[in-house]
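What follows is one chain in structure tokens, specifically the form predicted on its own.
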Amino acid sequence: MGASLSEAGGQAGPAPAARQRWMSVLAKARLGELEEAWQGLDDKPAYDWLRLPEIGMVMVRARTGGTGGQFNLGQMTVTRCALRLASGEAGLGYVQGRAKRHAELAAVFDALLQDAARRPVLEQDVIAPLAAAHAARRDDRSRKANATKVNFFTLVRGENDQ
């Protein structure tokens, strides 16, 4: 798919895959990391709410064995919001849990990243470090889980009917 036209001025917007990637990174970031990135911005944009942060529930679906039939695993709490920058870009924030400020900052950065002029700097200074921090946390959890791994094996009993 090619670039889409944004509502503000008909300029080419980011590819959907790029936006999905940075929204995932923003949602998985820790609030403190987002606050630090926000404080590091030289020119903080003004914005208006399209949808105030609200907390709700979503149904989590899973597949048997990862590839089989779908089933409802259970519900999860999420926080969502939408806002529009003074420059016209609209940002969305969807995060796990009851985290209104996290959703707000994710939406602001989502909107900022849609500005082609700001995107390269934000990708380098915000998204890349957040993605690296998440990968490090995931690897740490994986190492801790692997440290407790137990390998079970079965010995063949040597009983013969000879």
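Numbering follows the first chain given and starts at 1. The term rigid core refers to the most C-alpha atoms you can superpose between the two forms while keeping them within 1.5 Å. The structure presented is a predicted model; accordingly, all values stated were derived computationally and were not measured. First, how it differs from the form predicted together with its partner chain.
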Given for the second form:
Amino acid sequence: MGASLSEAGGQAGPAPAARQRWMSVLAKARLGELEEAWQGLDDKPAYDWLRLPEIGMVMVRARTGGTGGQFNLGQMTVTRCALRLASGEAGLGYVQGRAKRHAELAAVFDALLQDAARRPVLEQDVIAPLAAAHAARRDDRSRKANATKVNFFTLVRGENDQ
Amino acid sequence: MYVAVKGGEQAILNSHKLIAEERRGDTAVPELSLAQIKEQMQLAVDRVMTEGSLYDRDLAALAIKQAQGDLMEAIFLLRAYRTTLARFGESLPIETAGMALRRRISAAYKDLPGGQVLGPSYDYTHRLLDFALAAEEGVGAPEAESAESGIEAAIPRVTDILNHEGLIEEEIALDDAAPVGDLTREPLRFPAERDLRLQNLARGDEGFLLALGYSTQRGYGRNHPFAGEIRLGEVAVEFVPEELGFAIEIGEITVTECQMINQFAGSAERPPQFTRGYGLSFGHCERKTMAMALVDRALRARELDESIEYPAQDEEFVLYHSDNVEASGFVQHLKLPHYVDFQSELQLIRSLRKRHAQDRREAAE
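Pass me the form predicted together with its partner chain as well; I've looked at the form predicted on its own already.
Everything in the complex follows now, all chains and molecules, and the chain you saw is the first one.
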């Protein structure tokens, strides 16, 4: 399994920056959105497991004062898996929480996106809407927070212009 | 003397059944769901995740339900569960400067870039019981106000503003390749450096740290604190999977951060500068992060050449007693059978009393 697992990293695949981005979008998506995207695929690929979904932890690190030396804040649950499509592409899923199906779907889309022929359509039909949905959730929270921003004004007293 | 401590099995089994019934309470009342705890007891969930040292809202909600709302018991459950999971590795350090802010206040500057964003907070409520929440028909779906636009991205930290003038000590990552201390892998040793201290405080008991922080304000290790900045929001967690060799975001977590600004007179080597204390937690644990920042600063006494006179400055005292799982275990183990110990104490006190009586008789003669 070790040798085949390293395939999941991909060798001659897309530039890391592109894959980095879509993997991050897939990890932060909601499970319901991913299921919908999966159901929306006309040709659902078959795949074999390279690594069955496995629940574990990642130690979350932070920096003293936000900018200084590192320390261990605490752990978070993470689910990972790896699989290979019948067409040969290997996909990897690393997602927060105990979320086997989420990791599986993230890995399938990661594999599909490595197929240069399918990528443009998937970027447009899956990744862009998932990223937009995440941005919309963030924007909603941010606008509600912004409504609680204090507008200080100074009361001028003791002046008598009239 | 050997005392058999067997025969309790049936009693224990029945105690389990009794606690299950008690936990359920009156069956005429609908059972609490994990989703309800997760959505409507969020601050309890946050505390359990922070002190349980595991970010997982579902598991924290389960622990709270199982513990009947006893948060310390829930924290214990989460810590115990954690030991059953493998660790995939360590994340890159989270970037709190890039936090998607939901609350950001400073008690040091009124008009600061980015402004004062109150966010969701009980600070400005009147602390009067709200009987609307007790109404039979519930509260419906309250809606928050929404501004036209969100908060601007990348709001500078208050400490960075002070840095420009050199008025505050800088926190610089001197050596990112240096190993980071980890209490889950190696036992606490003294003197403990700041990485270990912060990890200990981050999962330390809120009540204990609150009392210690309070003690520093009341004169037991006075360090003149200002709440320089408090932030609440979401940060991405970046991780480098072994198979990839480059970082991906694996999710987003909510954190609370407190930057405490403290006085410092300076030394022969250092010009007078403000010093800093740092607090960070999972979820929304503001009181905890403020207390943590006060205690973090107090524990820097050794590094800053301050005399160590008070409990909050004594790292052995603080770090050995901050963990409520350990503390609770040691205090509560007193409930376990100590029959043999007690028998020997009984023998001892009887012989002491006998000798005492003999001595008195002899003295009287």
